[in-house]
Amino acid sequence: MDLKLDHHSEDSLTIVDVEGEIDVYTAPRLRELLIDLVNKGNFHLLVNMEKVDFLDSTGLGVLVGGLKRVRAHDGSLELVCTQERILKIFRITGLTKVFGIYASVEEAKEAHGRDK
């Protein structure tokens, strides 16, 4: 399976939009958008990993790696995930406690809204 990457700015903040498996094959493709991006002034991500069908811990590397470069810079890095598979793998590593994950892309717009 590979992996899909788009992004676009809405406000402040830039979605992300991944589709596919985060693995050690395709998680430096991520890695160096959420870097461009970051790079580019973009310090408010969110995580769209509702069409992702596959995480592994070096997807979870990279996530927390994002998570630490727009802290950096006081941003955030938040992410949207209803999937039950992929949401257990955030518990389990108490990932959940470090990363605000919505339940959809409106719900963590109205959140950003309001944290401004």
Given for the second form:
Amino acid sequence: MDLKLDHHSEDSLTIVDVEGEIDVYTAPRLRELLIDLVNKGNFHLLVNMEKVDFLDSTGLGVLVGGLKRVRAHDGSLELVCTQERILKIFRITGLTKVFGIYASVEEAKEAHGRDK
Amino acid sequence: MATVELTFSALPAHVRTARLVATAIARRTGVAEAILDEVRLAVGEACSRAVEAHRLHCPGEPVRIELRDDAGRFEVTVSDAAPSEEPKPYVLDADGGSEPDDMADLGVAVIAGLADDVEVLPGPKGMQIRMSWPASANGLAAI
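Based on the form predicted on its own presented above, generate the structure block for the form predicted in complex with the partner chain.
Shown next: the complete complex, the earlier chain at its head.
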């Protein structure tokens, strides 16, 4: 399956919906979207990965790159993910300590509201 | 011992095909369904690394994969033709400050976390990554 990307804003949070496979072929599109969002002043990003079928280290690199970009503006990049096969790669690489990972968009929005 | 060999041009688009082929053969070899995702991810990581190395050093050369049913184990060897050194250990900064460029060897770290038997053989004529998983002795079908 190819990669489908969509995004919308809710208050100060920009939600990026990702569907499909994030790999060496498709990750550049996600990278471009994240860079574009940051360049347009969206510094609080929530990447919804509930419909992601596959994620590899190229995708992780893109997410870490996005995190660095938003942090340069005191922003945040957090994830929604409950799929064990996707969470596993975050655990193997220790990135569970780096990203806020939530079970749902609602849960992430609540946490974001508390942190504001 | 039955072997399937696959060579493909060093293009990112072909990595998905390689993952699909490896997963299909792993299933037929009798690798448990529960670990097919690990096979898919590890083979994808090895092929992605090889494709990136070829794009830098030898874009015209193909990447080669051998998939082998070997005495109760499913063994995959991904070989590239780009000169390589020992992969640097992947160390994550506590604040997540690792640059994506520094994460080039993250793929090898992921493979090491996924396959229970991994051998990385770098060399001036290319790198070989060999990994294997347990499979049922007879497989689901001959490959």
